[in-house]
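A lone chain, given as C-alpha cells: the form predicted on its own.
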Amino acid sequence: MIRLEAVAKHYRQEERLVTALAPTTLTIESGEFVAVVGPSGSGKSTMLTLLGGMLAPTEGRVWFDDESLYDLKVAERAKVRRLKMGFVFQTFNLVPYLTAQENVEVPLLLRGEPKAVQRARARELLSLVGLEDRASHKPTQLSTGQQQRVALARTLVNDPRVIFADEPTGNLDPDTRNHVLSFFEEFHRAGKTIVMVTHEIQAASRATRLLRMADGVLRDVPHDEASAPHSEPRRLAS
C-alpha cells in the first residue's frame, strides 16, 4: 500500500547538511498498525509528512497504491490526501469558531457533499467517539480529550484508507490517552491502516509493528526491545 523506495530527506542549515531521513526502503502493507518511536528531533514527523504527500523527498520515491506521490501534480496529490488519507495531530487543529459538529463536517463541505449528508455523517462519527451530546459545543467548551475525539471524528468522516497520526496522545492525561488508543485499535480492527508517530513506548505497544527512528535512521524493532535504548535492532534496507 505504502512504499518508500530509497527515500532520503536532507536540509541545509547554514553551511551544514542535516539528514532528517537517511536513504530508506520501507513497505507498509494495507491494514497494518505501525508505530514509529524515537526522541524529539529524530526525524519521525519528517517521515510522516513524506508518507502523507506533504513534503517531497530529496531523493527516492514515495509510492501510495502504486502511484508515485511526488510525480503527481499538486492538485492530484491533494486529491489523494483528501480521498484516501486522514491526519491526526497533537494540536488537533480544530476551527475555534465552529462547533464540534461543524468541525467534523468540514472535509465533507470541501468535497461538495449535500448539507444533509454532512450533518448525518458528522453525527454518526460524533456518536462513534461518544460526543453526540457535545455536537453544538465549540472547542473552548470541550476538554482536551474531547477535542482530540472531535479531531478523530473529523479524520474518519471521509472514510480514509490510512490514518497518519503525529503524537496523537502527547497532550492527554493517562485515562484519555488510553481511550484514544482504544479508538485506534478499533479503527485497525475495522481494516484501517494506521501509521502513528510517538515518543511514548506505552502508546507504541498498542501497535502491531514498531519502527524506531534515531538520527534519521529507521529500524524495525521487536516489541520486547522497544524500550531498550541500547539494543541493536535490524536496520531497514537502504
The other form holds:
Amino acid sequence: MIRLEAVAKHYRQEERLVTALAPTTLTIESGEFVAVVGPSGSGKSTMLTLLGGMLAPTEGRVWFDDESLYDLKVAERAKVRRLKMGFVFQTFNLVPYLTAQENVEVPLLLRGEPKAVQRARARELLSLVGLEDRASHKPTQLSTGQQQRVALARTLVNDPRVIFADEPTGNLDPDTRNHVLSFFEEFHRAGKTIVMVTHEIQAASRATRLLRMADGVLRDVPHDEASAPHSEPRRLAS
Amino acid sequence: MNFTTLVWKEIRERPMAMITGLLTITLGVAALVAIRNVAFYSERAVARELEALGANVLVLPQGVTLQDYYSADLHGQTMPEELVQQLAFSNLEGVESLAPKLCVPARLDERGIILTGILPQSEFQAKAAWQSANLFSPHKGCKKARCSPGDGGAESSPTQRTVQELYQHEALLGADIAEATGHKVGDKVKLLGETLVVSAVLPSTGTVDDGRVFAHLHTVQRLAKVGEVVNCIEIMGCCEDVAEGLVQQLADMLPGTKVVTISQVVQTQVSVNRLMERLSWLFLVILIGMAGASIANSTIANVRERRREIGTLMAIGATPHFVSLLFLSKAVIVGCLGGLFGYVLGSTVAVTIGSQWTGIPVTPLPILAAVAVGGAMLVSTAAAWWPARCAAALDPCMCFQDG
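For the form predicted in complex with the partner chain instead of the form predicted on its own, what are the coordinates?
Below is the entire complex, every chain and molecule, led by the chain shown above.
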C-alpha cells in the first residue's frame, strides 16, 4: 500500500512560492493499476516522484507499506527503490555508453548480484521484450520503441512490486505503445501495482483506476467520464 | 557488469576530460620527479664531497687557529675530554659523529712521528646504551644528504671516517709511516715506552694522516701523562644543520673553546641543495594547484553533463555513496595513470637532460614512483571529492527536469 498523507510540495521561485502539489491525501492499494491524468504543470509528475521517494515533500508524509519514505535515510530510501520499485520514463533514460544488455544489468549491479546472474537475468528480460538480438547495441543504435523496451526490461529485472511510469508511451509509435501497455497489464495481472502518469486517454483507459489532477488537486474519475468525448479530447490535456 | 566496467565505459565515452586531467597531472608530476631526482643525486654528490673533506666542524681550544690544526695538531693546547661526553649526550640535531683527538710527539724506530689518540665509535655506542641517549641518530633532514662517515672499518682514515673498534694495546699506522718503517699488521711497535700491536695499516689518503700513528685516546693520554684531555674534537655534522646554526649552538654549549667550520664549502653546496629543495616545493604547490583545479573542473563538468544519468541511477536504487564513488574512482584512475606517466617522463628527463645539465650521473629513483602515483592519486581524489559529493547530493527528480 502507498499512501500520501496531506502531502504538498512548494517551490520557491525567486521571491514567489509556487505550489506544485496542493495538500493531497491518497491511498493506492497493492495490486492497483492507477493512471493519473491532467494538464501539463498540474503536478502529476511531481506526485509521481514524491510517491517514488525521489522528491521530499514540503508537507505531509508518504507511506510505502509501513514505512514513512522521507523519514528514512537517503541510502535506506535508495534501497527501497532498488528492491521494491521500478521506474519507466518518457525519455527512457538509458545510460548512453552502456549496451542494452548492460543497461538492464545496472539494477542488478546495484543489488550486488554476481556477474553470471546479471547476465542471465538481463538476457531473459531482453528476450521477454523481444530484443535478445539487440543486446550488444547501445541506445543510439536502437529505435525509440526499442529503447523503451530496454528501459522496461531494466525496470522489470529487479522484479519490483510497484512500477512508477511517467508518460511511458509519450514518445512511442502505436505498436510499441500497445506493447508497453500490454506489459503493464501483465504486470498488473501478476498482482503488482502500477502508477502511471499519462496524457493519453487510450493508455489511461487500460488502468483500473483513474485519477485526475487539476490545479494541484487530485480526484478520482470514473472511466466513462475520462473517455467521454465532451469531457476530454483524444489527449486529455496538452 | 561490475563497478569498474561502469567507470571505464564512462571514461571511454568522454575521453577528452580524462585526457586533459591526465595531461596536467602527468606534466606536473614529471617536473616534480625530474627535480627531485636530480636534487637527490646532487645532495649525494655534496655529501660525498663533504665526506672527502673529513670533519666539517672542529672544536679547538680557545686561541688555536685552523692553520695550527692543519699543520699537524701540535699546538700544544688541550681541552678536557669531558666535553666529548657533554656533546655526545646533548642530542644536538645534525651531529652525526664525534672524533676527539689528542696528538703528541713520539718516536717510532728512531723516527719522529705524531701519535694521535682517537676514540673508537664502539665506546660512544656503549655509553649511549647505558644512558639511553639518542646518540648520532641522524635527524630527518640529514637522511637525504648525509655527510656521515663511511663504514668505519679499521682500515678507514681516522680523520675522514670514524673507527669502530680500537683496543687499548692496538695501533694503526698511516700509509707513509708503514712504508718508511716497514711495519705491517701484527708487528709490535714501541711508542712512548709501551709496546702496541699494529692492528691495521691505513690506506693512503694524501693527507697528514699518512704520516701518523693512531692509538686509543686513553692509551695516548696515559703514555703522554697529560690526563683526560684532547687537542680537538672533530665533528661530522649534517651539512644543512652546519649551515643553519649548529656551529653557534656548539659554541654556546662549549664556552672556552673555538668552534670552526669549513663554512664556505658547506654554504655553497647547501645553497645549491636548498635551491633544488625550494624548486621541488614550488613545483609541488604548482602541481597541486594546477592538477587539483583541472581535475575539479573536469569533474564538475562531468557531473553537470551526467545529471540525467545520475538521476536515473538514483531512481533505480543507487545510493549517494555509489554515485560519489563513480566520480572518485574516475579521479583515482586519472591520478594513478597521471602519476605513473609523470614518473616515467620525469625520470627520463632527469636521466637525460638533468644529468647533462648538472654533470652528475642520475638514475631513476624507484621510490619516487610510489610517491608520484600516491601523491597524484591523493591530489586527484581530493580535487574530485567536492564535485563527487555534489553529485551524490543531487535530487534525482531535479536531475530529470534539468536534463
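Rigid core: the largest C-alpha set superposing within 1.5 Å between the two forms. Keep in mind the model is a prediction, meaning the values are calculated, not measured. Numbering follows the first chain given and starts at 1.
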Note to self: I need the CA movement of residue 12 between these two forms once the rigid core is aligned, reported in Å.
What the structure shows: 2.3
